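As structure tokens, one chain now follows by itself in the form predicted on its own.
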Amino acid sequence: MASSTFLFCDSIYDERMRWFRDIILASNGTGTSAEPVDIRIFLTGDALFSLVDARTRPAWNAVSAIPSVQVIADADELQLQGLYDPVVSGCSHVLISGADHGGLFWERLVAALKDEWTGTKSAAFLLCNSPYMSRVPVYMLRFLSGVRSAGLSPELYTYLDGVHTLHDGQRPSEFENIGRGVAALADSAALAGRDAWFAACSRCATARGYYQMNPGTGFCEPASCIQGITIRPLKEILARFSGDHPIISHGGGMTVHGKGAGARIPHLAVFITYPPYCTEWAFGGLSLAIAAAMGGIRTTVVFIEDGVYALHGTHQVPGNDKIFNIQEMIAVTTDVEGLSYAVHVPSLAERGIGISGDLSLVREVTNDELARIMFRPGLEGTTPAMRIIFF
């Protein structure tokens, strides 16, 4: 029996809701002969607005009515967003999880992951969002606090703007102090005999000034960093992805066949959802995927939603611009063992675009094929567990 757990913190717009609904129906609908997948979808933050939005509410109603699907909403965040009463009265299939509703949201999420990954000794959060500009680091603290309370070792991998969590001397006047929270988690885990493993990507940290050359020693050293997080090469962080433990992020999830991944390394699916250049999301997701594959992790990159623009036209980087050409990154890595590329056909059709002829090796996938990628990793001799990360 397969089971999937998802966490969404960011806004869920109608396009994502449509394809997400369709792949769930493809896996668990009456027309499929495969065994249904138990799916738990945890919603917090801005994702909660999709429960009441007229553009996405019908899809949630259809998904949550499936017996094998459970949608869980964060009661505390519903109250913060002013959504508690509308969701309680208008979303009968949605489970409200909070202190007054049979357990805290984050404890329920950790319990679900612990149940799927039998025997796991740790659970991790991949943080790509910066403190204070985003509320995701607050969710990270709540999740890892739940991990510690469940008797597991908390792990934190900071990447992209998530490395700003490193900054020493954080003193927000209106927000929860993220640096202090990370340090407290590390200390409490150590006191309980469960050492925390908190790391920051060295490339991202160097780009943001947290890893600098010391003229006296000639070596790069951490600068203005809290003690709780160690700056490490990305390959060391990705080595943790080979382990038999759950890894969650601000958007994404995981599918497990049976209980845990066992002796085989979990597969990784990276969903590129942003256009290629104006933010670091596309480059960061692609870099992580390529590095994971080179480290021996079977990896599938799916270009979907606005991420399909990375494959459209012919990209030419001006001579005075220091930026990687995304299309060249794809073209030179199509022969990397264990790495495959796919593009979501409905996303292309919705935008009325095609992919460049130079990228013909990128496989086109429908919603049915996407459902097999996300929910059937145990088929056809592949690994029995799949991690899914949205960039």
Second form
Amino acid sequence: MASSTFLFCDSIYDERMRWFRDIILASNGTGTSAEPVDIRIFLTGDALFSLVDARTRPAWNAVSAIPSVQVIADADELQLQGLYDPVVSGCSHVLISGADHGGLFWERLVAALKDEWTGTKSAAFLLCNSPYMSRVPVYMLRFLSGVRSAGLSPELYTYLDGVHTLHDGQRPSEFENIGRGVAALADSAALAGRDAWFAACSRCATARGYYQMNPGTGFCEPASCIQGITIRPLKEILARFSGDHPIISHGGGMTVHGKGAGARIPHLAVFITYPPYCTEWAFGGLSLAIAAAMGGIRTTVVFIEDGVYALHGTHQVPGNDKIFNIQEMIAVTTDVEGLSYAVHVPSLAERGIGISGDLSLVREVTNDELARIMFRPGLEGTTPAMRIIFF
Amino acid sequence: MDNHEPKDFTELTCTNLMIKLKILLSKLPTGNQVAFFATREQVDNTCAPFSGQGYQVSWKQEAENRYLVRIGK
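Please could you give me the other form, the form predicted together with the partner chain, since above is the form predicted on its own?
After this comes the whole thing, all chains and molecules, with the earlier chain placed first.
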């Protein structure tokens, strides 16, 4: 039987809730699967507001009422955000997990992943958010602490603004010290005989000043970095994605068929949800996806929600601007083996836009087809696991 | 592209350099070439493989881990 585990830390707005509900329903009886997919959805951070928001609450109630679906809410974060009582009284099918509620949320998540990825020796967090501006690094520490407590080796891959975790000398006056937390985690894992594998993407670290050229040698060296994290090329980090272990992030999930990835390399689905240029999310997601495919990982890029703007119109980079033209990136990589592009038709329809004629190789997908991409039902042992990451 | 100063691509990842080169070469008229600076790793992993795709690839060491690469169509 296929099983999926999702974690959402960021806000879940109405649009995402609608398509997510539809693909969950599609995976549980409307033709994409011979048998229901066992789905666990873990909610923390801003995602918890969607449980009480009138625009999204009905969809959660519909989803959580499905017998093969479990929605698990982080009790500590519910209490922090004043949502505990409304969720207890208004979301009867939602499981609340915390110290006083059947085990800590993060330990429950680790246990679920350990159960799905039988025999795994490690579990990883892909961190794309910076400390202090975002609370996601706090969740990363809680997750990786749970990983260590479960007897697994913690792995951390910092990417985009997540590489700010590298910065030496962090001294937040009001927040949990993320740099110190990472160093302590690496030390305690080593003491327990389980080496931590903590890495930062060299491109992202170079851009943010943590990896500087030594003019004498012509090679880059770490600058102002904590000891626990090693700066590595993205392809080395992506090589870990070929392994038989779970990787979670601020938003996304995994589907496994049977138990774990087995002998086959897990596939990757990258969901581009942001517009193309004003943040690094779209470029970062696309760049990671292309590098993964070139590293031998079968990868599907799905443009969805505001991510569909990457495909609309004809983009032209002004001569004095230094930025990748996202459409040109897509056009010249359609021949990369193992890489495919898709666009979510309901997202286009909702915005009343179409895609550029030059991007005809981008396949249009409905919610049913999206469900097949995410859950890929197949015979046990023959279908690779699928990793899903939202950018 | 012959008359332009070579661009410095040494800070691009191998994947992003490959994408950059495919974009530049797709717009390059036959008989012209692109010139840029790259690291040894980029030369080996990204630039050299273009010779197997019908392009003329050459490079010259300019400094420690800095190579002037020319790819012609």
